[in-house]
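Starting off, we have a lone chain in the form predicted on its own, written out as structure tokens.
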Amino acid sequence: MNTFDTHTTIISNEKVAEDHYLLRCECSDIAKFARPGQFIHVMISQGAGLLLRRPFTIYTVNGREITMLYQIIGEGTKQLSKMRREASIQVLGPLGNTFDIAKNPEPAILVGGGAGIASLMLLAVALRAQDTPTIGLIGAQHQDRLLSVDDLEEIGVKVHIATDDGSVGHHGFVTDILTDLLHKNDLHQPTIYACGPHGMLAAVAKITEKFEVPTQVAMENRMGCAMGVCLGCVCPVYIDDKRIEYQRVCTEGPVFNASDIAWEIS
């Protein structure tokens, strides 16, 4: 695997929604080899008491540049949101496995909850590049936290929106829209790709199992080393009908077949 540890500077770091930012930097080697679903591990500031790097999905690639879409969750991302143009960061990547793009899915359905949509943008670009009909289902708490709608529509993805408070789109969960879509008879051979909170992914897996639709999920377990050493990000995966193995989200993942995850104990 081609992995690079690159010292770079921030080109831009802009607020795009409530508590969400889009950071752009030049990482030519990472940009060259990045694939849908992969992530980077970022050293935010060695002088701010933040000893561990933070993992972020690669959101887009444009020539020598990559972007990452992130949410302020803890002290690390809070510090990152305050960093401006020409501030220094250390970036390791690309890391992890990738989405397996199905042959001729009709259509591909992307299900993103909150900042989980960040893991699906490179995939959306790859799908549209091969003219795959693509539907994006985006869930958010409310309108001010809605992400990536314009980016997806710009490349020809048909977007459906759900918000918890009904401020825009469907009033309810994004999984409600997924269920309605799968009930329709005009979807010839759909494939589902999803990323978001654990509860949402478990719900997606339950729905798509019922409809017998192949589904891949990008897990967002907390990571320490992101290199498979610390074992802090493991999730339970069925090896066969009776045996469960704990696999590392940072190396064996982050992308798994939804049917392989032991959701009842994960």
Ligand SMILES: Cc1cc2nc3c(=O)[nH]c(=O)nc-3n(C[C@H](O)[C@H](O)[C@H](O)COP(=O)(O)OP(=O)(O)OC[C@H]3O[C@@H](n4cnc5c(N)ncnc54)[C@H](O)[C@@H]3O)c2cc1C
The other form holds:
Amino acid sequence: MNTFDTHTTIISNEKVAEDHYLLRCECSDIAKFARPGQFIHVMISQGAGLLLRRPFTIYTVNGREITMLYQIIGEGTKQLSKMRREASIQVLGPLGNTFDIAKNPEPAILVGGGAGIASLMLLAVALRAQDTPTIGLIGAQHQDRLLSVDDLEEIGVKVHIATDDGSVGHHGFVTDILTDLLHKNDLHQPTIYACGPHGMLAAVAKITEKFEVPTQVAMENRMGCAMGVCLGCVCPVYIDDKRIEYQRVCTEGPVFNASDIAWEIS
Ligand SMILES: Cc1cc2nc3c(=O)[nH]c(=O)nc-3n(C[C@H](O)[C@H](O)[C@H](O)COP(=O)(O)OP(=O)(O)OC[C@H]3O[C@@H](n4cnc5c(N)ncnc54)[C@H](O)[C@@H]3O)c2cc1C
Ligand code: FES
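Would you generate the structure of this protein in the form predicted together with this ligand, following the form predicted on its own above?
Whole complex next, starting from this chain.
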């Protein structure tokens, strides 16, 4: 397994939207092997209260550098947002499985809620590199929290926006736009890739099951070890019509087929 535990320093850590930051650091081994959907486990500080690392998806790779796009949620991300250039962090990765992009969907539809769009950027780059028509549905609470629109448009992704308060784009949820797109019935062979809050993913799974569209979701369960040992991250997965097994998001995931997840108990 090509996983590396690297001590590195922050190159930049800039605010890109309300409560959201983009952190750049040099991790050449991780950059070399990172695949769409994979994540890193970051030791922010060994100071009191932050013994556990925190997981973040690899947002972009540029030569020897990687970036992560993150939202301030609690103490760890708050401390991280205050760290400046040259501050040291310890980064383990790349971890987890990857999105399956072998079947060349037409189009690929990326559904990102909040910071969930971070998990779809490397995938978008890979899809556009093979000329797959790609649509991005980006949801945010409001305009000031909107992420990644320019980054996606720059690589040729057609972006649709939804905000909870209607400050920009569709007034409502990204799942409304997804339903409209699938209703139009003029898509050749769509595949959906989604990441975001659990409720959004469950809603996406319900919609795409109805339209019988293959869907992969990146789950963001809370994590402890991220190495498959502590079982802190498990989610219920159907292994046949009746039987459910708990699988580890850190090793069997984070990407799952939406139809495999037992959403009713997850
Ligand atoms: C594989 C994976 C990839 C991720 N990628 C990204 C990313 O690219 N960008 C990003 O912004 N976030 C991402 N996350 C979520 C991120 O790891 C958490 O937001 C972060 O660990 C919170 O740390 P904290 O110390 O700030 O909050 P804590 O102090 O640990 O938690 C504060 C509160 O938030 C809740 N919480 C913490 N983590 C989660 C979670 N994962 N899901 C639901 N509730 C949670 C806690 O229950 C608590 O109530 C990812 C998570 C996983 C598992
Ligand atoms: S986080 Fe420990 S098993 Fe997944």
